[in-house]
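One chain is shown next in structure tokens, namely the form predicted alone.
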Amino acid sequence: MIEPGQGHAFTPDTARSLAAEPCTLIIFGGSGDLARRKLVPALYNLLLDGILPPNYAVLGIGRKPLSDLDFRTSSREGVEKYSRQALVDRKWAEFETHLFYLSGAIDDPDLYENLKARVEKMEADLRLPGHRIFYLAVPPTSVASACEGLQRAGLVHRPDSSSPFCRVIVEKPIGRDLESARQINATVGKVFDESQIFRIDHYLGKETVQNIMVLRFANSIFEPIWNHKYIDHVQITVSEAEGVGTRATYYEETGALRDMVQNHLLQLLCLVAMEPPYSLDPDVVRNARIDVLRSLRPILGKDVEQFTVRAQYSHGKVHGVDMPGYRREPGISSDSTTETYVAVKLFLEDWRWAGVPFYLRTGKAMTKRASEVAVQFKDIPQILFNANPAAPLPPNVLRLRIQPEEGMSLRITCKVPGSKAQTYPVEMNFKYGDAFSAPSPEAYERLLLDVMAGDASLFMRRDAVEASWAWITGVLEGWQAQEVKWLPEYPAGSWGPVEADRLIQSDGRTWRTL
């Protein structure tokens, strides 16, 4: 048996080196939750793992009037609370000397002149080569101001082999429909070349999500049966136990379809359904993913009634704690029709997946926080061990668990020990935590490392963003034409509305219990 880390697990072709170069990371929104909870802890963990480049600088930019010391103190608190690995005083003392802060408003032209002076001084003091990464952890309405300000101050330049690299990370949401996504892409594209733009979706940085390609294309047993001949259907579920909480204002303008399906769930769908890429070159992999988006059968007009369900959570208990209904949450309109739950049945119009339904669902205030992809294979013929139609054997199911516990399992049927020919379904279970000694890196660790190394494989290209929005916009327009006054409800702490059960039960199938 080959244990993790032993044997011929890696080849020069598959284990491409992610060599992060010394650089300056400038975080717009540096005083916000994303920087404190995710970005700074991710960088600190890269340092502990010995992956962060030997020389670097992190400059947070925000409206809050903080000093460098204030920013370092706040960052330390974030690492103590949210880091994957415990804070080590000696390592933190080394790390915090690379953290800096600059206060200012994104729409203030003076900010960018101050930023230029500060960055140039940091690079000179730390002897950095001038490589720069700009992380736009800001609302979509602020993206234009940031990009134009950076260009006006001469802080960015187009790709040039003789100059230091310059890259930008754009945080979601990238628009709220196709037209707004195009506008944001055009705005960023005026300042940065497409090769410099990294549109981030943290789901693509999760270990189990990355492992979907390895599972499919590094194991000969799966690819021959990964098609409509053997697969009955696929379920993709992303459930959240919390309600809208402090995100009420944002969520009321967004909803579950825009917030989760347009990016996270469709990207999972792409990895499950894509054709084998001929290499691991970033654009080759991304070409394979976008082909899936382009093959999505549109859901237009009255088709939304047959293929989609939307709902809102009502009063209930989640993990024993009372939660008010969505329309009773602070900041939510009492007549809101914003969906907190959405279920979709969709089809891909290509040879591999002809006739195979994909069921996607996501919602807030559900039973538990969990994400998985479940591939259910077709029933075996009703002969031999499956000859009794009153008690059919359960189908084989391959589960890819994304959160909270990463891993995968395969349900097979086995004989019960004894003299009778009695069968029973069992799970062949793999857990990352059990198989590998170290905990899986957080998604932002991998994604930040990829940007430093210039690997765009796990990031969305402009055409993919617009292709996904084109499909989503068709659904949104179909909903708008319905002119509904109230949405169906589901109790907080449940698995969703009965209408979603009917969506899948009308095909003779049921939602999985996670």
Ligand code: BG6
Contents of the next structure:
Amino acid sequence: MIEPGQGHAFTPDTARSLAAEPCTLIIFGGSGDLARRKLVPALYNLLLDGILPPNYAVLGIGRKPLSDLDFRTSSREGVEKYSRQALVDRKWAEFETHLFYLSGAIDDPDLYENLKARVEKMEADLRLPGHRIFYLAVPPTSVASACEGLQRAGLVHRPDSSSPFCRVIVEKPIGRDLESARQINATVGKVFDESQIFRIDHYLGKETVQNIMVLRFANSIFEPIWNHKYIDHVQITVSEAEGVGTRATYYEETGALRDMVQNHLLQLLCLVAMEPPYSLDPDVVRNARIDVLRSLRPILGKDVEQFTVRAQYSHGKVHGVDMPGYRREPGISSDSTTETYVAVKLFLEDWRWAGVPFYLRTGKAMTKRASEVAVQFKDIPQILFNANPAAPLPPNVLRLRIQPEEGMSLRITCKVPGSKAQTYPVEMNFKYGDAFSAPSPEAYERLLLDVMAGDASLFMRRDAVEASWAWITGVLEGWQAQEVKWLPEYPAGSWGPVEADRLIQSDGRTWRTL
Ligand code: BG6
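Now the other one: the form predicted together with this ligand, given that the block above is the form predicted alone.
Below is the entire complex, every chain and molecule, led by the chain shown above.
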């Protein structure tokens, strides 16, 4: 186990120089799942940690006809069920007086007039300065109505230093291919300036994901070996035990490539592969990340056969519980060809990573929930302790565990105690939970705080969203041209299809078992 360095104080917050400001947060989709499971619990935890601004208001907007009281009750249930820290009655009583609700349909022009009156009254009653954040937790088809409605009602203004701030948070999915992503970006861009737009990829808010940059650029030992001379390959895995659950309609139209690879896995790739940015300025960091996306070698046409595998889960058991095959899940078409698993082998066309394969895989209904980045170093020469070709020494592997057991480990070879020259691989292991007593904040806590502070480092810029869709769209078109009627299957509760094993085994490598 590794412990915090003795005698070292924590360094000051180098990344965020701005403080979260008193503001009004207006959540479109306020009665939805995201608000109940993630957003309200995140705000409540910020309050418990004493980092929520001193004054604030949260207004949920949704179709459901709820009163403020109903909204507070359902928010409380959400916090009781999903909050990182337990509900404390005294704190909740304080928090809930800042929660409000307005019912209305997003495409109804009256909603925005009502919203304007309501927000102005709330701001006057609570003596808020008029800073506003609009959170669009709605399907992409509703983004245009919301932006236009806000503009028509005069609720939005372009940034200017003499007025209160006005920001918008856009939830995924931002499009389903390059063309639709461009359209959504253009729609939002007509109403908001790019500096006001915060596109969420919640993986960037995860503590362990942010640690990738710290690990690489706050330690001197990694950078010299972080390249094609020393690294054999990288595996990025995001496996989920849950099946499609109640999201059939969304998922049927989406699939694993759009749902997970286009955003979360490609962002992990960016952090692992980016060049050191010259400062922590949000745009400098985002420029460094986007260069990775731009250097992705396209996978086009028939290349999809060689570089990608898509599959669907069939009936099986996950953690001992029966799960139906994907095509038999409620709401899923019996001849669906939507992938619930995808594996990709990709290359970056740049100097640092020349010839290094990156293997990405993600799937639903797999053995367990586990995400990690594994950097495998090259084999040592076949001499000395590695002289026997029949029993090669296992390579060094640096694992960055993103969830659930956050931490990192390094596999190294050691001598077995005793008179023989025997070796054995051991793991040097660091666990966040052991090293730091406080549990890590949830991704949405950090992200909401950053929007209140106006720090866009952990958000997706328009060009990054479009660059990742440009690459993904190549794969999607290749798949479409295959005109398949069925996909390979993997039993629910397994590590994926044999086709994915073949993808990596044909290079003489294997997937890691997590
Ligand atoms: C979301 C996807 O973006 O991320 C879901 O839409 C997925 O399908 C989820 O389950 C995974 O997030 P996490 O934080 O649980 O790994």
